[in-house]
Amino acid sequence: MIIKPRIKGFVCITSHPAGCMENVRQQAELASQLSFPEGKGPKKVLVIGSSTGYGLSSRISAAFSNNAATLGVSFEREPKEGKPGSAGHYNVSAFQKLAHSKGLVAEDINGDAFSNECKEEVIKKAKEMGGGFDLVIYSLASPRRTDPTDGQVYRACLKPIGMIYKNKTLDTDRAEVKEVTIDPANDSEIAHTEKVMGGEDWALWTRRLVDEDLLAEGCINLAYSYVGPEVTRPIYRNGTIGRAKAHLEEVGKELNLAMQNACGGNAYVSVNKAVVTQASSAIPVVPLYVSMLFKVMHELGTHEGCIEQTNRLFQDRLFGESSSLDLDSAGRIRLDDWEMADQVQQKIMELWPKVDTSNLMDITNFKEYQQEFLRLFGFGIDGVDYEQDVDPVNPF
């Protein structure tokens, strides 16, 4: 079949296998340029949430920079005859094909990472691989979670806390700047969002890995977070998602002590840069901010996508010759340091009051935002023939 993008709101309901393959291949090429001192790079890596975004790029950085054996956990839609699978499904398949072509160990579990069943399946596979993970990446992004203890379903929401929020936002379908008004979350919505996006599940994963003795001496256990600028603070950091991220970071401090006691390792939260992901596309205000951020950082020569971020994480913070964690006062790794630089944020605050529909393409890089969004699903990538028939079930 010939596959074209079909976009509904902030989701593309189709994906292109060849485009996903080329996207993964390009990231692998960038990762292969890294080098670490003898014995310092990651050797065996578990990535929970490995099919898209920062989780996928983390796995690529580990495998193709240092030939690491990897185990990925994701929850993706399988393809059927005449119906493509999810982009994450093709990303995982592409990663496996590229990794295996280089003789690398690459195992995958497709299942709900919140569930006990998935955890048990991963534990079994990890033991078959010989255990000894020296790097664990927790990078889940899901709108809902079923609690494994009582079966209750929790749903996250994107709302401010304690106030009505009004600001500019971007209708990405119509390329229109308009005002959005969002009512504050109630106590139940705050609690639900923390249940889904907080640190509880990260802690459950860590305890299982510790109990099963699957962590190598000195293992690094890393979860990803975001802080963001002043312009998104009411809806993000001071809103329901931010409350959940604050919980994740507090849990990280507890897990750090547990890791030290169990294997002489550490648990950290890495605050990363804003990029185009399926999750971020759903947050009001964020697409407009990201479009503006891209323009400002490109002009300064500091723009990064997911793979550039995870490569810098590995090279400059974790495993490089002169790497330094450079933790902030809250004990977090700050990979968003270039985004949050005064020069960047001052420029955005200067431009924000001026942006409207008429000057959107001049003041921001909205076109690049659109291109990056399509890339998430394997579309718009140079070198891919989108008029060619592909087999959605066995594309590779």
The other form holds:
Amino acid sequence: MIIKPRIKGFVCITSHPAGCMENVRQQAELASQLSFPEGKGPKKVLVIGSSTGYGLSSRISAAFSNNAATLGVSFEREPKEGKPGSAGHYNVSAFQKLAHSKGLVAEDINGDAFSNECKEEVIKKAKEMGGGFDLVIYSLASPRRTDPTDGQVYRACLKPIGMIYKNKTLDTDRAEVKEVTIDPANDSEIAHTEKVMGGEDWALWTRRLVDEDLLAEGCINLAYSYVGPEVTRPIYRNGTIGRAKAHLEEVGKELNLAMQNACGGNAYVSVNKAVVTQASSAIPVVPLYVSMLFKVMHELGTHEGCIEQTNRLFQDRLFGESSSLDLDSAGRIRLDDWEMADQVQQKIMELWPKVDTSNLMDITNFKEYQQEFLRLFGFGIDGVDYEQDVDPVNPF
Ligand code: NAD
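Okay, that's the form predicted on its own, but what's the structure of the form predicted in complex with nicotinamide-adenine-dinucleotide?
Below, the chain from earlier opens the complete complex, with every other chain and molecule after it.
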């Protein structure tokens, strides 16, 4: 079939296998340029949330910089005859193909990582791989979670807490800057969001891996968080999702002690920069901020996407010759240091009041945002022939 993008709001309901392959290939090429001192890089890596965004790039950084064996966990839609699978599905297949062609071990489980069944399947596969994970990355982003203890479904929401939030936002379909007003979350919505995106599930994963003795001596167990700028603070860091991230960060401190006791390892939270992913495109105000951020960081020569971030994490913070964790006062790794630099944030504060529909294309890089969004689904990538017939079920 010929596959074209079909965008509905902040998702694209189709995806292109050849474009996803090219996406993964390009990221692998960047990762292969890293180098670590003998014996320092990751050798066996578990990535929970491995098919798109930061989880995918983390896995690519590990596999293609250091030939790490990887086990990926994700929740993706399989293709059917005449109906493409999700982008994450093709990313996983593309990753497997490229990794196997280099002789690397790459195993995957497609399932609901919040469920006990999925955890048991992963444990089984991890044992078959001989255990000994020296790096675990927890990179789930999900709008809902079914609690495995009682079957209750929790839904995350993106709302401010204790205040009505009014700000500019971007209608990405119409390229229009508009005003958005979001009512505050109630207590139940706050609690539900924490259940989904807080640290509870990360702790459950860690406990299972420790109990099954699947972690190598000195293993690093890492989850991702975000802080962000003044303009998104009420909807992000001080909102429901920020409350959940604060919970994740607190849980990280407990897990750090548990890791030290269990295997002489550590648990950290890395605060990453804002990038275009399926998760971030759903957050009000963020697409406008990211479009502006692209412009400002390109001008300063500090622009990064997921793979540049995870490569820098590996090279400068975790495994490189002169790497240093450089933790902040709350004990977090700050990969968002370039985003949060004064020079960048002052420029954002200067541009934010001025941006409207008429100057959107001049004072932000909205075009690049749109291209990046399409790329997530394998579209708009140079060198891919989108007129060519593809088999959505067995594309590679
Ligand atoms: P993403 O949407 O690109 O990826 C989410 C991943 O989670 C996918 O692999 C998906 O398959 C998997 N997933 C979702 N629900 C699942 C389930 N029930 N079972 C198994 N897998 C499931 O998201 P992302 O933006 O890369 O976010 C990953 C992490 O990075 C999140 O913790 C997020 O808060 C953090 N982060 C993101 C940004 C950003 O700007 N995107 C910035 C800083 C930190």
